[in-house]
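First comes one chain, alone, set out as structure tokens in the form predicted on its own.
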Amino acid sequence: MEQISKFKEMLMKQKAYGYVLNLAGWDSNTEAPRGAFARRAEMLGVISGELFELNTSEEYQEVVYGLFKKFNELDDITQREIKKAKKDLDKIIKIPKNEFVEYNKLINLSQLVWEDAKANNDFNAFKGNLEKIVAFTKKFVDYYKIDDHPYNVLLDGFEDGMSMKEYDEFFNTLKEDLVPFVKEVLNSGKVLNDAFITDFYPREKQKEFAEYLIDVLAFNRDNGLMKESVHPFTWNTHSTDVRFTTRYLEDFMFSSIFAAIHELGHATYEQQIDPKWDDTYLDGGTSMGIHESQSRFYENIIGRSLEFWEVHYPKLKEIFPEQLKNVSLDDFYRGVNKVEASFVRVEADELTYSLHIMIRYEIERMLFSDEVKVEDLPEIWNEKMVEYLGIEPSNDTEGVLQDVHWSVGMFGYFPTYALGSAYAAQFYYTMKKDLNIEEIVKANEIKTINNWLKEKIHQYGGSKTPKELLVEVTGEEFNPKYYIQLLKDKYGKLYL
């Protein structure tokens, strides 16, 4: 058919110009000096508005509405290419593409105004630019035109089909089974052996043990790599080019150790990507949520098991062997493991992370619910941290100014983390009954839990929507009681 040749000709030159704001992303997050970001912003602007022009010209319309109106004599793959065209084509052809372009001068900006102002703990300093983000978003979500909560529609672009409802059973189901027993174990009196957490673990040596973990984690280095950034993150154009982050905080080894493993999961996920989806509107991870569930996986489930320490502690100790030399394994296990009311969100322990999510859920839908203004929010950010956690931020850089997110207008994205922690406890439940992952774990054959993860979820992409994964990998729809199990498990037994 001439129209899929067309639509695929197009989706090319689209990938091409994505390509280049994608590494030009990456440069601004990882080594771009600061004096740089004006000028960029001026040309990514330029080569946005050029992308904007491929992703609404008149022909490609034609294509993509032509294609949709043949649906049904399409074949299935093309018919979820063309659906996902048709949802983004419905959007953005809404937008003036002079408003566009500017959006998109002041994401590549704001960033490094956030960074300025986490660092300076100086809300004042971003929030002007916060304003305009959340400003556009809202002018963006009403020019789609779609009868529903501006909420829904971004929590739907993270995460198909699912909506304040979605969320709001899930979240309420933590909120009974979840939040009491966080406050007993938070109430336990348990006493830790835990000074080590804390102590001086030089930049340098921590790198070398990130770098360690790469391997152990089966990293394919020929299609990837790793960097340094202020927020660590993972960068993908396709399944042969998967770079990450983490970040090293030489008071708090735990930092650089888990953000790395949390985004192998995330890089892995991209890696084992059938590379057929490459040039195609399926490629990359299917949602947030799922993506989320694989990071959430390899940080939680394997890397903070005591089988993981039991072989990868010795290497650490070899490269640590004064901060840690009157450290046992038990004690550091259980370090590893520490629960405790905490102020930042990527530095959370595993069972009290979710509650961090919460607080940015329940926050950006009053935003977009116009109930509160962006003035309002470290007000409110410090009254729901009292409420969730027990604890008050004392200024802004531990408190609302803590995450990237917002900066980059990425709204709707925070509730997939915890989403993606549940989805986690669902695929480990099902895989338990093919592997026995903790002898797999000892025996350090990652990559045979990699070889599972990939023949179940990774190798299809964006070709089966999240709902559809999780119904054929575990043989039931969303069921967040997994979650719970887990935790109430693991934590009853360390604390309890």
Second form
There are 2 protein chains.
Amino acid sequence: MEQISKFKEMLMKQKAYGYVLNLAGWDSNTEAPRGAFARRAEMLGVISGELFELNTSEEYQEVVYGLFKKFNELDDITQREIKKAKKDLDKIIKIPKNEFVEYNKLINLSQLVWEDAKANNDFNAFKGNLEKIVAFTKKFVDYYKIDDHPYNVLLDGFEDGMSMKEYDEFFNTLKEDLVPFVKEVLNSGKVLNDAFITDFYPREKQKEFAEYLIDVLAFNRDNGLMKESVHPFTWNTHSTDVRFTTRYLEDFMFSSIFAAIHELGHATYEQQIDPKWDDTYLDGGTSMGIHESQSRFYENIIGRSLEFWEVHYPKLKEIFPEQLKNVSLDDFYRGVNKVEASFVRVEADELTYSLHIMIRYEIERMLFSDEVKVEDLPEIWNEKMVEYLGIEPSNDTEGVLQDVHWSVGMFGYFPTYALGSAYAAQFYYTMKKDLNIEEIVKANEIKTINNWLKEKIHQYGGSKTPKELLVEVTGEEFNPKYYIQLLKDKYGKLYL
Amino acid sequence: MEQISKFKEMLMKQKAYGYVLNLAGWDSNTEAPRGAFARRAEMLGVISGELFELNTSEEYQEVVYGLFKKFNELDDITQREIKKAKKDLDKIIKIPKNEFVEYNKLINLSQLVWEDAKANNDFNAFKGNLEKIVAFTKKFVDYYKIDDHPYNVLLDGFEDGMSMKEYDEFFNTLKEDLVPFVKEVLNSGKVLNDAFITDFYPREKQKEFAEYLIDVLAFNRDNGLMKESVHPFTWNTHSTDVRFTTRYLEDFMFSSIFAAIHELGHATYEQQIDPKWDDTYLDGGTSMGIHESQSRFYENIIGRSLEFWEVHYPKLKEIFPEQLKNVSLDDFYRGVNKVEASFVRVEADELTYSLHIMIRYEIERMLFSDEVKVEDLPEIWNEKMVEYLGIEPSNDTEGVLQDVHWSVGMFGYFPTYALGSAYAAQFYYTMKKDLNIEEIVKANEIKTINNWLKEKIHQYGGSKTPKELLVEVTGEEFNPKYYIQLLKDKYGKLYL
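Mind sharing the form predicted together with another copy of the chain? What's above is the form predicted on its own.
So here's everything in the complex, that chain up top.
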């Protein structure tokens, strides 16, 4: 008992450090001026160092390993906490503090370097930082002394229990079943009335519609907010402070709409987690894949459905009467689901999206198998774009430099995006058994869907693993057939 | 030497904790959703507690007191650092940690309570918190065991070397020389063409002009930003990240203009501090009074001058062509300097402003002399408003609840506002000897004024005391005659 309360006490301290670092991250990503970053890296380096001390202190090790030895005497929740805590501890204690601090400083600064490199289409300006980040990551994985392929260690870090074996299987299924279908769709010769997509939509007006969407999706404004950033994301520390961003491209309104709905999906998950997990090791969403399943569910399954736009297209037309004057609901719905080979992942359509992820997965897989070097990435990137999507980026800004992830050391994260999309489909076919989803969307009662997801998934926070959730909610293990079925049904009707 | 580097090392750690707490404060004041605050108080309570441990650790005491014993062997800068560090240490080590943490939680939450109370015109809803804050403050001052009146201890905390003796003298001079003059002005019967002041000025358009002012005042946008908040303020941690806020009242445009110029004054001070002080105990502006002298200098002496509006009024007219159609430059200038008895300090004109401060000073003086109770404040407030300004607030929102300061435990701060205004005048008459200020403002070359202030005041950060700065820059000690002279000259011409 004493050890448990000691564990809780130390955990609260760790959470407080994580909290302020998180808050600084939100600031860095949404408003901090450029001049802030050098000093910030110093200051946050100190705080990360302190957190590292807490996370690796002998006292903490004694408590966690001590409790792990008495595993069978612990209640179910404490067992889950200690299991997770031990898994993290096993890794972090292997890393020398000075390297940890140095790494954190590096990634704090690299995001800015990447932003500049992307703005100036200058991969070389970013290459040095990326090499350092990759080298650190490899060294850290090596320190862990886990008897597995380095990339498996990284993959498991973002999605409990996933390895190259499962992902290879998943992506191979996509290659076999989806890639030929995508080619069929791309070659269908279907002509859309879609000039409106790239019309001019003033920023402020887009913001007005994004604010409207917040209420449509029943987001709780007392416990969160929406802001703007270059790369949309959701930020959270606890269920009563959940924030997200979107971005406004004046010549591509869909960007703000679907980024907002996507992030609202993440945000709804976080807002609906039972606050009882806040003080435990099981707070927050359970994994990146499950998180992404929620954002994709709202973005694609709800947000790109005909029923959704039957209700909300009039509002959009009211905000943009000129731009949408000659655009029927059917045109708009087809525009929202327009399939095309494109360069930028975050703007990719629902159907080709996972091919963008496959490219990143394969590149990371090679990188951490020492089959390629950082300097080769631009070329490999472009080759794979040609292979899977039949198009070649004309510069690195729309190629290898497009994503923020690597600049902040997130390797092994990308595949959870495709996995999440597939989870979403599996959840969808289960939800259909309980709810008339189409009618609910048409009635603008999304709260009913939120409630279902809360009951089945959200409330549990990190207290169930992704695998447990899938089996408990859908009655079976992960099965990509639902994803392929959903895509073929929808896009077969639209294009073939 | 070893002790010095130990001191530096511990100082950096303290700075890092201060940094993240500061950042959280910025977030709390500019965007955090309401739901964030309960959890935030817990989390920041932990971090404040950790900082408290650092600030009071035996190791730190040994270093600071150890170095203080060798005071004469230290170089000038280290002497100044140790002197300041010891002064803070002497106080903080007297406070029990649990009380310190509890106090910090209390003030983190009280601001929200105050906001609600103000919004609902409900002093009773805030009274309990305020009583607790006052009780804590008294207890803390008592712990310090400084042989002085409690209010003197608080006053000195915000302005090194100031006590009731000096402030009484200052405010008595104002009472004798200024109050009769203010009455004369208020009774002059002068009629202004000032209906435009309360016309409707859309928020977005006001923001456009505030953005314009940022460039007029040569603020460095790479090292800072402007945002919006209920109570305008400047926030800073180091010269390359200086932020400030303004607020937009659509029926009172002057609020955003002069809040922006005022805060730009604070921000310019911070941006112009030599970064060499960042890693020392002498970072930031030297005192609240000197800080306020800079904001008041820009706001009143520059921002409310005829020359300033000769240059910038055309821009304002361009943004608000309808509202300012029939308003001449002379009308506008008189409007900007309109004197009236009003309720709200932050909107008060230059001439009556210090009377608002006097009221707060006298109330705090009584509160910390145990002559009044918190529950009596609304009544006393209203009585003093009648006494000095001849008007009585009709509710507590425009009375005792108007300022944020007490809700965050800042007692002894208010008088620095009046003191700063008087410092500003003293600096002004010195600057006039070197620069043709009127010509510079007319030529829109405010950078020249910034440079003068940088050279004489800003660059030194906290390395000189307010008294030193005054003597070195102006050649004499603080003398309120300049303030009175400036006000009488300006408002005599305008009204008498």
